[in-house]
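Let's start with one chain on its own, the form predicted on its own, as structure tokens.
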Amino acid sequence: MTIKNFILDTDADGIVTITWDMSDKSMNVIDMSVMDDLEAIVEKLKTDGAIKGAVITSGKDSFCAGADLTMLDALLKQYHAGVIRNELEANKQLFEQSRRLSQIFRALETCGKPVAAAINGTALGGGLEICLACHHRVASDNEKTKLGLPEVKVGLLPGAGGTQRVARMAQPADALQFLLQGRELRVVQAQAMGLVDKVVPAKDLIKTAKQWILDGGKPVAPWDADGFKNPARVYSPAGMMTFMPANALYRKETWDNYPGARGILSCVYEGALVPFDTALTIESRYFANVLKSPQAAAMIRSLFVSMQELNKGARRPKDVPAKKLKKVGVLGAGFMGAGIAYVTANAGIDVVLIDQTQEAADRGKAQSEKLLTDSLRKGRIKEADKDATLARINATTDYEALADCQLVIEAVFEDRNVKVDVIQKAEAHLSRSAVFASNTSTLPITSLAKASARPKSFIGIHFFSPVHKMMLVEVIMGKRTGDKALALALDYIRAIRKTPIVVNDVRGFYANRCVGNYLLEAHLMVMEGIPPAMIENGARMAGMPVGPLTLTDEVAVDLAWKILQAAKKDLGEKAVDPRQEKLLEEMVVKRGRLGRKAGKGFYEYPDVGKKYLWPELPELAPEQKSADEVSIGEIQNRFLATMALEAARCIEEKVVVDVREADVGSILGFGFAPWSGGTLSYIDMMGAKAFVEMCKGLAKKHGKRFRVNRLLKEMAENGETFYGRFPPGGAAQTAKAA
């Protein structure tokens, strides 16, 4: 028997540890090899009666991150290849291809020797549902380790027994929390929750799980006992009191959009109504059936796939060799500078924090001791850990300690005069090699790079707000920027473990484009007298995570109104509309409406109670429509139509040049429709045709801002898509704007 993946090593006891150590990889994942090699084991453990029992562990410091999602991806392909042959047959395959790994978990499980699993480190997706197949789990005390099913945060649900033994493991409300989730358990909420058996020291985990077998572990998982009762049964009072409530919840948060959890929700809920093993075969049928959805393919290349793949530099220049950061200088010590010495010093790098008098860098460094005190607190980090973090961030008004840095990061007020200050004071000490970024918003990289004596080091770092938790950063290509600049600028975000997208220089650059059009079409809506809970509720169902009206307080009612102005003053009177420029003087101007920051704007903010919509927005409408005149669809369509368009110019005139940035930089930026996969694929999914057609109806209807590009045009004529045209990592992606 050869086995690539694990080592199996077998005691005098009988019991035979199975350590899971891909040679090839950082972390264990599931893929075709693994689950031949399981096969292979599985029927061992079966057939060779020298084997008394079974303890499942990994040789590296976490379980398993779960299944390789190219694999799916590939397997996708496939699918779609085959349907043009013979969809009947296309659809047995995949069905039959996607249980696989669920077939061989229950095997496991039914194999009537004992398995343990010894869990060390993070078990997420297949590799908990086959901690899950076992019939004893031991989990490591190591604060490391983490339990979680997250497959619904790229479209798809557990399809390898997880719905079934989650659901028949823990309190049905609890089960459907986590499972809808998606989210990672601590071993003692696992413990909790009936998922872990038994929490030990990380010495003592392979000795436990032994020691179960020894003492008479039983090879029977309980569902497949007599007397089992499911916790999660349908007609009983508990039952009741979960299903129909959560499936409201579920349709609040999800707005249905998102097939994987539909059938999550579905996979719990019939299953418990059937036997384990047909409950197994629902839930393939769900899991096949959402694989093959538009959403899951979209979800997985972009917030997997494409993710993956920016993370480790498919952007970064080749040629250049990686540099480690050692130390970074941040320039400015207010929300957005403290907040990227944070997540500096959090990654290991020693940074010098600079304002203009020493309160205020000490303010600034004190919004980093707040952020480690909550993780302390919540467990998550140790004091040491703490005190180490805060060590490394030297909080000062002293320009010379610059001067071994590599890199450095401006963040000072939006003044372009303020900046230039900065910008000179800062290289007066800094050393030939080190590159000077910018995390301006508004402000053209190019322009502001006429400061610097060292124009090819000078570049565009953008940062979204709040930065410990917004997980992308914009790389802005000056037209000078050098490969050197773009190279350390990338090894810097891949530090301190961020998604970056490479975005060459134009106002707005890439998400604040995209996203300022969201923000103007939920304006003229206001002023075309709708009402402003459709506007919001809308936007909600159309996929955003926060409706346009809220993300305008959040970000600052004045702070639009400012932006407008600049844009007024910098390009004209054409480039605003006079609409929202009015609602916005209204409220800034003349009522002092400023945003959440001012307890007042689109939404009153009580000191008591949740916030609601301002009674009075409405007035500020010429005239007020009733929501039986109004389209909540056509709503849906304007919010996602404005946005996918201003991606597709973004496309055109290269300020993006890879649509893996433009679909990933639109979920992690702004928050675009997740279920859609980005504003290409959105597109893509529609059809190039239909989104025209559509965006041509909405034209008619609401103004030239509607009108379609050139590419889209060609695109549809042509029957082409995004990717289609523009293949990830060819030719265009090196295109830099002139």
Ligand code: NAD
Contents of the next structure:
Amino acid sequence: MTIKNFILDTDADGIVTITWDMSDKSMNVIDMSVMDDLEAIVEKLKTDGAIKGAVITSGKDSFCAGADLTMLDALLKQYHAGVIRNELEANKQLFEQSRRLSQIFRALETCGKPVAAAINGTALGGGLEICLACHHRVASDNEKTKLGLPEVKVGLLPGAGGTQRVARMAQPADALQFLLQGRELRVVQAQAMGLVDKVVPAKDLIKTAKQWILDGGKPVAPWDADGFKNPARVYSPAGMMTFMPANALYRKETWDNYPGARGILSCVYEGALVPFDTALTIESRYFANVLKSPQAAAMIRSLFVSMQELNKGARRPKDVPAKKLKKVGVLGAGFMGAGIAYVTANAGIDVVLIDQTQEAADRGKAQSEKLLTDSLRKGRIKEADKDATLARINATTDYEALADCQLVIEAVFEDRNVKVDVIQKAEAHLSRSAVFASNTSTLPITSLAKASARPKSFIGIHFFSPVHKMMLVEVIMGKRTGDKALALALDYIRAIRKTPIVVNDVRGFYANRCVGNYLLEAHLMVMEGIPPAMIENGARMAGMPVGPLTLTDEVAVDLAWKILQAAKKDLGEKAVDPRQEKLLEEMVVKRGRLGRKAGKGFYEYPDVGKKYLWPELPELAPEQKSADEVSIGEIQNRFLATMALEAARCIEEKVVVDVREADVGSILGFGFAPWSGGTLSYIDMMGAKAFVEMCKGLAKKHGKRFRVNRLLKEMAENGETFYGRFPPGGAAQTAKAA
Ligand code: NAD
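Previous: the form predicted on its own; requested now: the form predicted in complex with nicotinamide-adenine-dinucleotide (NAD):
So here's everything in the complex, that chain up top.
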């Protein structure tokens, strides 16, 4: 058979260099054709007497990005169709198909010829697993190379021997941490852990790998050799010190919401008790089971497929040519402006950073210096990178410097008059094609655009704080925003490597509407007398990364208070819940508990030691409940339902017009239980009917904020899902304001 994705080249010593280089892709990935090729290659290694050994490397800058998850998506679809006909048969088939890669790698490992991996760049997932199945690993000392098994991040586990080989190569605690966190290691870290044997300069990579074979490298994995001692022995003092705490840590970190992570623990534990081939079968069984869990399907869809599509410009107007950003202006060098300047300069774009005074502008730039020094200290960048990035930021008070900026983003005070002033000052110097963007959190883009002489080129680009960490950016379309402005905003967000969602212009846009509900629910729970620890833990148990009281403290309790007052002023008394108002008034106005920045909020922040919940907080409630009177399950449901309901309303109101954006935006923007795949996937997973029933119960007990909208009622009646009713990329989507 012809081999499509690899080039084989045998030298005079009989060593074949197998170069992985997929002609139709910028990065190597594992798909069906690669598996076919690998099977043929392993057969050749086994049977061709002229071959003495092999070196596997890549013809690209990176080694391999992992398995093509759309292939797994297809496997799953086939499985779900098969289950209806014959469940047992469908399960058998899924097991056999999903273990194919594992078996190919095992065949490589036992082919009888020494095989070395020459890792010339990043190797992830299945790409690293093939390296682990080689008998020796040499990596080039490229600082950008990352080695990792990130499967857990999309709800899966490494299913091609990764859990078994890592646990036999590294110390068990290191192995578990590496697998459970899905962390990517630099080559030196991987070497220290025992996953890489040698690190050499790139030019010596192939030579060194071949030399290992010429020096008599054995075609036997350590676990296949006599006398192998598994470092992950369960029944040993070290085993007891590892597995029990690992189990507890797993529960603390995940609240058992992630079948993939749970599967990793089981694979490593059970695999350590049996011979290697049995261990691989155990891993394959867990892999197939995890793969068919609804959580994995939802996570693959949102965190891989949809996120990639959005990053590649799924919502970008197709007929506007892409622009490469060279210079961007940032107005306001405060908390947000400084962060925006940093991520922009970091992406190689020149920045003009303007504030009212030179000192304020310099302070904003100093923020970049601080972050770059941090990266330097952690070995992520070199001194020269730091200097080059800083040199790109021109901190000034001079609006003339904006003349050749293609995009200007304002992040001045949240005050309409101040914003109007800077819009007009900046526009006086901008070229006709330049776009003006506002980072406002609350002011409608359409109304701000009235201050602009070019409303078609006026758009919202809403960052989340801290800017350098948060991966989501909301792009807000005003009534008159044009396609060119949208395209440029998306080109910019792509350049700074963040994920965009395009939303329409309503109060709170998308993310803050949902987050607002999350905080409101928690504040009402405090006033119901629910023990605050239960509120925080209930949210974490539901899958939220940060408890709502912690979050209020982080964003500042007085900011929550101000937003509430603004809503009351603009929308009337009924727009706010008097119980929440009472709580925030008590905290902010009467007691000065403004949050973390003040050292006191819902938590106390002692100078020494950890923060703890403010002991007097329960006393603010008219009456207190004991833990026995509260259902922790209901707390979880209330949190997830209130955010998911808001997302469903945003879809009905066309604030968000693409279901992928609602899901991805909810995970990246406010950490909505990632195990669920996002706000809408959460409803789809439960089924609209069950969700509506649950909300009815909550509305009866807690009030009309849990009443479902017309769209959800209809979906429940018709047995529809969001992804079925609004197929991603469908005709219903327009980027214009509703
Ligand atoms: P900030 O107070 O930290 O910074 C505002 C900066 O603007 C200050 O440095 C100030 O000197 C400068 N400024 C004021 N008037 C100016 C003028 N006329 N010309 C030039 N500079 C001027 O505020 P922030 O938290 O960075 O917020 C900025 C904007 O970003 C606001 O619109 C806010 O709503 C929005 N936003 C904030 C967050 C957040 O979490 N803080 C998140 C998303 C969006």
